[in-house]
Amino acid sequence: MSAHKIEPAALVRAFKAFAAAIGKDNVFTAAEDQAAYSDHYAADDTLHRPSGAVAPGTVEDVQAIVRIANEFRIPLWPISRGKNFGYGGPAPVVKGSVVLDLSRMKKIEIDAENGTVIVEPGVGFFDLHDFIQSRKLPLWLSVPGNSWGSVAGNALDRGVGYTPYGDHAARICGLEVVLPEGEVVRTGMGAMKDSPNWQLYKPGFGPSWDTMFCQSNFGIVTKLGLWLMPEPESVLGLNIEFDKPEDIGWAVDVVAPLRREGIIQQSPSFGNWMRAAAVMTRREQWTTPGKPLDEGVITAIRRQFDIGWWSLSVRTYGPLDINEATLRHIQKAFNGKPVLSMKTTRWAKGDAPMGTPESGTPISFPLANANWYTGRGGHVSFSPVLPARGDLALAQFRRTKALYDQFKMDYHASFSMGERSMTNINQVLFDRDDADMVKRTDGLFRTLVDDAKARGYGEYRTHIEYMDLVADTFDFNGHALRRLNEKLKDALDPRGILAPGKSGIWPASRREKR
């Protein structure tokens, strides 16, 4: 048997063994199942189509599946809920892989006093939100813009949210992991039997492994510890509009020191006018197909939604008197600046719930932007990280906008402000039924990667189709990081069965696929 080819006869035997181990009702091999676990936003969803899926219900089921996959050399592609749309959804890098669907694993264990939770991969943001609300616990989630995915899966893929706990990966504290040969380990203090500190102290003793399982194919996370935010006394905010595209430069220079100093504790995001237009309307309402969105259209969109060229929402969390002082400090930083408008928002404990992501409430409507075009919608995101400097933001905007124009695509971007960096999130919306647009989308994405690499900017996450492309940009010392990842991969997964190709990490038997 070839070490790198998925043998049809071995696949048949493996599926029989999976059914015997976890029940035939939890094994999915029909054509419609293969389609369901494909990339729903791909122009050609057959390129990464799996051969089927298995859905374990327990950690022991996961171990059994992993051992069978090793026996028959069948590649597995673990997913939590498969909702990572725009990055490949449930689809694997290697066509024909078996999707390991963990969505049946939905246990929640919460420590209300310490504000921690242990979730299994199938727990979604709505699940955890309802769990907390039904028990009237004084805890808030941090949620991403599209919140129908997995709490654990989003944190492991370094997803982000809107509150001070919005760096989800940074809030991980303790994992349970099934390794590629079936052994179960717990990280941090969880490596000590019955430790009460598993979700309280991150490092443990010796090397810390939590982050090694983020965006990697070194193991299957079956339990994830997470810190939750205590419900604040108040949330005050500013909604700021900027009139000109060039305002992004000076505005970033106002916000960046406030983030570094901890005055602003969440990651505010500058979004251009397309962020509202693509969610609330469709392109055909503004112009005819094939015609660019000129200044007249942009002005009409801005007038309808009463927004600037860029919009920024800043929120402060905590005791009311501290928040009021903090908000005054932030307003003062904008004194004398050409702000188009600035409106305040206020919530205090006892008020009606805000029902917004800023208060940890899950939402899903932003995904409506995939319907921007008339045909079947799709999108990919290009998100390089760069230093938090206004001149670099302005230059990044100008170059990226010019490339969008060159490839005849609609510019849809934001700049999310981290503590020391900013992430330029560019959404590329396209019509999957338009072959020429699909080709232009691919060309734009690859050109954006080259443009960022020339300046030393790397992406923080990417679509399955581009994982090798992005991994190749991390090239210090002849791709020393990739070689380190490969050494770990070969040591932990000698048969190369777990998510080959994820994040550009290939096992020895498949390295020629890179």
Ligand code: ADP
Contents of the next structure:
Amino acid sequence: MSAHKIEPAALVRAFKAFAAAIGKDNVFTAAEDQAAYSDHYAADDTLHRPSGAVAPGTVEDVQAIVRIANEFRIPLWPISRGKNFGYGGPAPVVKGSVVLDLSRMKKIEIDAENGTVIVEPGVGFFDLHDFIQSRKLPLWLSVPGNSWGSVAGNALDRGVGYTPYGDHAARICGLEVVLPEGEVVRTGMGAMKDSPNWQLYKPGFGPSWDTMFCQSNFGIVTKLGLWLMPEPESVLGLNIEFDKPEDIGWAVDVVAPLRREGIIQQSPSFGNWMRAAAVMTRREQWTTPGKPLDEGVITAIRRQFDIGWWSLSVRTYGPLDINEATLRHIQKAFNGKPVLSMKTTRWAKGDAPMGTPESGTPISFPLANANWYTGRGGHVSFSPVLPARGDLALAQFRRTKALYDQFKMDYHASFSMGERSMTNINQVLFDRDDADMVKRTDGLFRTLVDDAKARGYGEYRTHIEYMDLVADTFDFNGHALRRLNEKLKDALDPRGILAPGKSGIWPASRREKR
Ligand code: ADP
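The structure above corresponds to the form predicted on its own; please give the structure of the form predicted together with this ligand next.
Now the full complex is given, and it begins with the chain already shown.
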């Protein structure tokens, strides 16, 4: 058997063994199953089509599957709920892999006093929200803009949300992981049997492994510890509109120090008018197909939604008296600046629930932006990280917008403010049924990656199709980081069965594929 090929006969035997181990009802090999576990936003979803899927119910099932995969050299692609839209959904890098669908594992263990939870991978944001609400626990989630997915999968892919707990990977505290050869480990304080500190103290003793399992292919996470935000007494905020594209420059310079100083504790995000237009309307409402969105259209969109060229929402969380002082401080920072409009928002305990992601309520309606074009829609996200500086934001906007124009695509961008950096998240929307647009989307994406790399900016996360491209840009000392990752990969996964190619990390047997 060649080292890297998925042998059809081995696959058949592996599927038989999977069925014997976890029950045939939990093994999916029909053509419609393969299609269901493909990337629903891909122009050609056969490029990363899996051979099928297996759905374990317990950690022992996961171990049994891993052992079978090792025996038959079958690559597994773990997913929690597989809703990673824009990054590949449930689909694997290597075509023909078997998707390890963990969505049946749905246990939730909450420590209400300490505000921590252990979730199994199948727990969705809606599940955890319902669980907390039905018990009236004073804890809030942080949810991503599309909250259809899982708490664990999103944190492991370094997803982000809107509250002070919005850096999801940073709130992980303790994992249970099945290693690629089947051993179960617990990280941090969980490495000590029955430790009461597993979800309370992140580092543990010695090297800290939680982050090693984020965006990696070193293990299958079967339990994920996470900190939850105690329900705040109040949430105050500002919704700020900016009239001109150039306003992004000075406005970033107002927000960046407030983030650095910890005065603003969540990540405010500047988004352009496309954010509202793409979710609430379709392109055909505004212009004819093939015509660019000119100034007239942009003005009409802005008028319909009463928004600026950029919109920014800032929220502060905590005791009311502290929040009021914080809000005044933030307002003062904008004093004398040419904002188009600034509205305050206010919620205090006892008010009707906000029901928005700012209060950790899951939503999925932003997925509607896939309908922007008339055909079957999709998007791919280009998300470089930059220093949090206004001049760099303005330059990034100008260069990126010019490239969108050159490739005849609609500019859709946000700048999400971190504590020291900002992430320029671009959702490149496209029509999967328009072959020319699909080609332009790919061209734009590759050009944007090169453009960012020329300035030393790397992506924070990427689609399965572009993992090698992006990993290639991390090139210090002849890609020393990749060598380190792959040394580790070979040690942990000698038969290269777990998610080969994830984040550009290939096992020895498949490295020539790069
Ligand atoms: P969600 O459904 O929450 O959006 P996905 O299940 O699509 O998340 O997974 C997002 C990414 O994280 C994928 O690259 C996937 O391979 C990885 N991933 C998800 N769950 C696990 C897990 N339990 N263990 C290891 N990697 C995982």
